[in-house]
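One chain follows as structure tokens, the form predicted on its own.
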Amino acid sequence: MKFIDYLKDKIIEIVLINLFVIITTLILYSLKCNGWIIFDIVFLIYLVEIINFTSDYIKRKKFYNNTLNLLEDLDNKNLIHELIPETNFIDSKILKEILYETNKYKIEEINKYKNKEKEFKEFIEMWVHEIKTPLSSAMLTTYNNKSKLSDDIKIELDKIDAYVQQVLFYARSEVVSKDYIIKQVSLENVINKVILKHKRDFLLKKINLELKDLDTIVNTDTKWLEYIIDQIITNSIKYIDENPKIKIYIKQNKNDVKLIIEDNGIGIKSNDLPRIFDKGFTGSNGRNNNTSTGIGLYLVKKLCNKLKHNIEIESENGTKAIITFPVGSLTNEIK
């Protein structure tokens, strides 16, 4: 708060004081008062006002500077109204009351939206569980009636099932602490489960699958890691073409374990790489093949961040996904 700004704010008072001085001077002069007496009276008026303005400015500057410093140091800015110091001038009390009321209103509005969001997520979860029943029945029908048509239908049903799962994971991705169980997990078991799910795709595309050094234990959540690996392998299968090959292996370091999933598919263009984890970004390959929603890798990145895992995607000849699990990571850090 600059003194010049303070004076600008007090300009009306300053003008009135000057008018008062002029009028007082004229009256005293008309009464034929001694010039020195008039000078002393005018000087006294200005001195009192200067002291008053200076004192008020110092008081206000101290208050607003302290308030701004408090605000800067606070992690939760919403608490500022509780920490504003008490003062004896009305502006601070009014400001504190305004901040209290606006914060109260904001909290009420946030709670409204939180409740709406909770209701929507509960509806989505219920919808997913409900739709899985007819979906499972349709899949069972295709298994019991083997034909070229049923095989084609099975492929489309698998896609629907994947999208339904994606909706469920997306809805739950914000409430990690309520839906995650961090424990020691065998990477080999998780990977084998995902591969078994895609067994038909591997056979149809005649993909050469190479597994190496997977007998490793990491701290993670089984269900969400399965989804992460499933999304990566799904992408590998989707964009693989001639002489298809997928290689999955482990690199054990002193401070971390790296799970590497590598394919020899069409890869990712260099100008797309920085944005592959952006929500809704499909890239040129996804647009050309009309097979990408731009949600899969976004969720993969989001879930890895929540689980305190790191994920990187490299693409030169094919694509390489690297998931890093810190050794000895604290599970109570997952929120």
Second form
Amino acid sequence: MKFIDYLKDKIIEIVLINLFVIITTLILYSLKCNGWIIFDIVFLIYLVEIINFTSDYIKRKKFYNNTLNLLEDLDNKNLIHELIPETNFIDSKILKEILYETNKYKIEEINKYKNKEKEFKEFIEMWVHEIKTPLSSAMLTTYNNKSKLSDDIKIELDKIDAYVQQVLFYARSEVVSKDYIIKQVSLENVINKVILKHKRDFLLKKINLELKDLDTIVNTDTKWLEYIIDQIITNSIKYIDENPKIKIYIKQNKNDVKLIIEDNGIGIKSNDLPRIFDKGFTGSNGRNNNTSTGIGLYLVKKLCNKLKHNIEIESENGTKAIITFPVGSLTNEIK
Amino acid sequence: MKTILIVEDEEKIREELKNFLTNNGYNVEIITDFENTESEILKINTDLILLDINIPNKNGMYLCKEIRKNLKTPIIIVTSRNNEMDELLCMNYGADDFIAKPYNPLVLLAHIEAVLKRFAPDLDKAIPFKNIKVIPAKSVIKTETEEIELSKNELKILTYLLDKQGTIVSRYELMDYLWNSEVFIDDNTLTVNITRLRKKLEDIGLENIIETRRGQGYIIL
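I would like to compare: after the form predicted on its own, may I see the structure of the form predicted together with the partner chain?
Time for the whole complex; same chain goes first.
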């Protein structure tokens, strides 16, 4: 707030005062008053007005500057009306009132959508939960009636299961609420579980698997991490090349633990690389393999962000996924 | 033979699960009345309870807690809600293991075996063969005069082949079995392990015990 702007704002008052002074002078002059007395009166009027404008300007400038500074520092800008400094001039009170009312309205609107979103998520969770019963039942049936046919069905059932799982995690990742528990988890257990799930592919496609020093504890949510690693391994298996090999190992640093999943598959083209985490992006590999939805890695990135894990994917003679678990910060958060 | 009680309200799953477990050498009990689930469960004498958490008229976790008050029988909870919170709660309510639907039935089997083993470890169980005994709990082969240590893989291979004594076990089947017990070996490693195992058996005078059937697999006669 500049003084000149302030004066422009007060232009009518200034004009009126000048008019008043001119009229007063003319009246006093016509009453044949002493020139000095007229000068004194005019001087006094101006003095009072200058003091009045200046003090008003300072008060307002202080108020608005304070408010703007507060706004800047505030993470949740919605709270500004709670923090506006107390003053005795009417504008500030009105401003406070306006902000309060508009914020209230906005928050109510937001809550309405939050609730809708929550309901939707709950519906999806329920649905996923329901569909798993017939899925389990079908899976058991295939195991109890072994044949070429049931083997084929088994493979399709596994695919259905993967898609159902994807819906669930998509719903979970989109919702603001926090439905994961970060605790100490053995990386080895999580990885073993995921690998076991892909046993069939590993054995049939004769993929060489190298696991090294995985006996490490990290802070994460088991179910989410399982999903993340599962996506990466699914991709590695999907895009294998000759003499397939997948190597999983750990790099322990002072401040973090890096989990590295490396394969010697067809890799990702360098111009696709920056966009692999984008929603719906399938890249040239995906387009050649029409089962790609472009959701898998998008979810991986999103879940990683929520868990505060970092994920990078590099590609050079195969693909290398690196998940970083910070050691210090999260432990403190838990404590 | 161990008895497993299936508490599952979905009839189709119950029947399939019953078949599956019966085929795999368990004695299976079921309950069909879910009005008084708890007392029904307590009536049956069983080695393990497979409890679906979503049974009618009752909160499964609460039920688990109630059973635990009266029985020490191991409980494996089966659920289709796959989140960390549920798993944690189940464990807090006294369940011994937790498996999410839809499960790979072989994995379920592995969980059941593991829990049963934890509860009643067969420390003295020995598999007799010719003039030796294989003792899984100690991972050794015992002859009349000496004890020979086996590595984890060797033990698994030997016990599996002995279990299927007289039938050919394909390399794929053997690897599948090993993978199910979280030994992720590849083709070459399997060959190496078999060679080592044969060498150890030879050392105690048992030559050509594990025969190779070209293109089919291995067999112990």
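Definition used throughout: the rigid core is the maximal C-alpha set that superposes within 1.5 Å between two forms. Values in this document were obtained by computation on a predicted structure and should not be read as measured data. Residue numbers count along the first chain shown, from 1.
*Asks:* Looking at how the chain moves between the two forms, with two rigid parts pivoting, which one of Lys212, Lys116, Ile98, Ile160 falls at the hinge?
*Replies:* Checking each of Lys212, Lys116, Ile98, Ile160, the hinge one is Lys116.
*Asks:* Please state how many degrees the smaller rigid part turns against the larger between the two forms.
*Replies:* Rigid-part rotation, C-alpha based: 16 degrees.
*Asks:* Once both forms sit on the same core, give the Cα displacement of Lys106 between the two forms in angstrom.
*Replies:* C-alpha displacement of Lys106 between the two forms: 4.6 Å.
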